[in-house]
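Next comes just one chain, in structure tokens: the form predicted alone.
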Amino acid sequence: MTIAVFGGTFDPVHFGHIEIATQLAEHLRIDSLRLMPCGVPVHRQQPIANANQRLEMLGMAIADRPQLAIERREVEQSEPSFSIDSLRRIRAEIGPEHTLFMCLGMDALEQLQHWHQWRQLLDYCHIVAVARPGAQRPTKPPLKRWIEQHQSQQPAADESRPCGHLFFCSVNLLDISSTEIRQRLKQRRSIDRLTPDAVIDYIHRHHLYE
């Protein structure tokens, strides 16, 4: 069994999230990638939509993507969402022998040394860093040295290496952001083709981001 998780606030989810997750599932050659909405973020602004609303929109967005699933454990707790705690829980659930990937953007990787217990993340998973336009690989110590120590080349679902490495990969990114969608809604502009129609209907029905 191989599991990959891709975290974010998904406030709201959009086609950029869905395409990245789908491509990562194919790139990692796994059957399922779990989208993990953040419950109480530590390093970013609090979501506007509540946990249930973000979960419902996410479910609508991936309804026709059988390789994508939802990891609910962070939004179902009231404590701050630390990735290390989520990884510990998932690792305890799947056991020590199965491969676990945590996927994140290059912008998140650049901030990794500010994360809670960041040096211990690879004790539980592999990290897959997704290249984003204009984002450079971290160049400042101690993060740069840590990356050099743990970087490997091609990620693979290899049970002899269930955790401990960091990989870089490139996917085709859509130029869409949740911030852009929220701004458009405030300005009463269309968000067609930025997120699935079911999500658009849900947003308007619940008067989100107005």
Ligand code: ATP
Second form
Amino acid sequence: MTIAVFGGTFDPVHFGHIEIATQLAEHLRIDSLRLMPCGVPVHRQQPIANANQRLEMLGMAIADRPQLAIERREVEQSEPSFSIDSLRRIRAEIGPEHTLFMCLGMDALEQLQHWHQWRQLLDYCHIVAVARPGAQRPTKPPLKRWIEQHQSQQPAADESRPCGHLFFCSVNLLDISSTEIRQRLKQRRSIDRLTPDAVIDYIHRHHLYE
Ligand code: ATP
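The form predicted in complex with the named molecule, contrasted with the form predicted alone above:
Below is the entire complex, every chain and molecule, led by the chain shown above.
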């Protein structure tokens, strides 16, 4: 069994998230890639849409993607969402032998050294970083050095290595962000083709991000 989680705020979910998650699921040969919305983010402003609204939009966005699922554990807890805690719990549930990937965009990887207990993340999972327009591979120590120490070339699931490595993965780039969607809505501009139509309808029905 191979499991992957892709954490984020998803405020709101967009095609960047969905396309990358779909491509990663295929590339990593995993049956179920879990999108994991955070409840109370630690390193950024609080989401505008509430947890239930973000979950509903995510559900609509992945309805036609059987390889994607939603991991609700962080939105169901009231304390701040530390990835290390979620990964530790998932690892305890799946046992030591199964492969666990944590997927993130390059902008998130650039910030990794500010995450709680970041050096311990690889005790529980592999990290898969995908390119994102405008974001570069980290260039500053200690993160750069740590990446060099743990980087590996082949991200395919391998039972002999259930965790402990970092991979860079090329996917088709999509220059979309939730920030852009929120800004466009504030300015009453169209968000067509940035997120699925069902999510656009939901946003308008609930007067989100106006
Ligand atoms: P915001 O603009 O509010 O910061 P966002 O678009 O970056 O939101 P998040 O929910 O914060 O979306 O991102 C979740 C994860 O998805 C992060 O690891 C982020 O790097 C990644 N990600 C989001 N959009 C893209 C994209 N277009 N290309 C690559 N990675 C992305």
